[in-house]
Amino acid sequence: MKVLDAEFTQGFIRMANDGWEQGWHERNGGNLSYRMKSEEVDMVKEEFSTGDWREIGTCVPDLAGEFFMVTGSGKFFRNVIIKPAESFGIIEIDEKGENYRIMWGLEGGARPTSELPSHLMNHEVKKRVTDGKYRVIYHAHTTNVIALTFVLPLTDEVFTRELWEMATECPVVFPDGIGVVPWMVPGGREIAVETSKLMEKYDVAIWAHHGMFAAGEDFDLTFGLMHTVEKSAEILVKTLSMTNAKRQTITPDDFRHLAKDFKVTLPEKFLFEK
């Protein structure tokens, strides 16, 4: 089967295009990666051509031998749907988890996203803590979440609680909460390490003044998670533009009742009295 005809490739393209249409990917902003299943690799491997090994910039031994579909460095999400083989590609990780090589796509001398270390370190964590269920890591420049990083305290507790209060489904969609990384230079190992620490316990990590990382089992769930967080942030931004004090909101006991009815566990550290 041709890579571009495969169902997982079409899902990758759709997700990238959906993010572009949301306005989350100005110019070459944002990146997306998918850890392929072994049967998917077998399905399309006839189109593979082996490239040279290159350093990842970090070490991910638990991903040794894995294949990833990943967007390219400097590539525009708006072009993923019309120039797929130039905009993203498939890479293989070596037996030590220290190097990668391009097996398909990223034509014209392109390379994987400059934030590949963050993606792979997050994939390594999520593969371990979910018994391999999670396969998607998504980074986008979500406008309202970024705006909130200029006015809210940069703590997991504040961001989680404020976003939970803005839409009733939020504690059901992300019951574990949200992590926050203070501003750091993107693309390097340091921010990758800090993000992967948060991914041990959360599915969403916010990069202050930059954007958001989300992890999930598949394209729909991961995009839906990102979309839910950003919509909640939009409601909060609109609320704060009208008043600096909410007249009424969802209380800690309300959250506890919600958790019981929807059979989710909400950490008590987010249910503090204001």
Given for the second form:
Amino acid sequence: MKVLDAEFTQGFIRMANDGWEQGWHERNGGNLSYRMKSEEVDMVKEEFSTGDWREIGTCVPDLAGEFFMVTGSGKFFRNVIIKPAESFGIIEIDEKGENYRIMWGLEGGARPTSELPSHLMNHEVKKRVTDGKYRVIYHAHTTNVIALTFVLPLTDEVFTRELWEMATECPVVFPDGIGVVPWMVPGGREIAVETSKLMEKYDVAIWAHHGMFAAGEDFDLTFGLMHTVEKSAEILVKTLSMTNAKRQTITPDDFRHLAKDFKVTLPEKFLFEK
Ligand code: 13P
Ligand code: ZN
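Condition change, the form predicted on its own to the form predicted together with 1,3-dihydroxyacetonephosphate (13P):
Let's see the whole complex now, leading with the same chain.
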């Protein structure tokens, strides 16, 4: 089967285009990666050709031998749907987890995203803590979440609580909460290490003044998670634009009742008295 005809490729393209349509991917902003299933690799490998090994820039031994579909550095999400083979590709990780090689796509001398260290270190954590269930890592430049990183304290507690409060579905969609990485230089190992530490306990990490990383089982759940967090941030931005004093809101006890009925565990550290 051709790579472009495979269902997972179609899912990858649709997710990238949905993100573009949301306005989260100005120019080359954002990147997406998907850890392929072995049967998917077998299904499309007739189209593979082997590129040279190149350094990842970090070490991900638990991803040795895995194949990833990943967007290219400097590539525009806007173009993914019309120029797929130039905008993204498939890479293989070597047996040490230190190098990758391009097996398909990234045509015209393209390389994987500059955030490959963050993507792969997040995948490595999620593969371990979810027993291999999680396959998608998504980075987007979500406008409202970025705006909030200029006005809220940069703590997991404040961001989680504020975003939970703005839409009743939030604590059900991300019960574990959200992590925050202070401003750091993007594109390297250092920010990847900090982000992957947060991915041990959360599915979402905010990069202050930059954007968000979301992790999930499949394209729908990961996109839906990003969308839910950003929508909640939009409601908070609108609310703060009207007033800095909410007249009423969802209280800590309300959250405790919700947790019981919806059978989710909400860590008490987010249910502080304000
Ligand atoms: P890439 O074009 O290298 O994927 O970088 C975009 C980005 O969002 C960096 O954080
Ligand atoms: Zn970015």
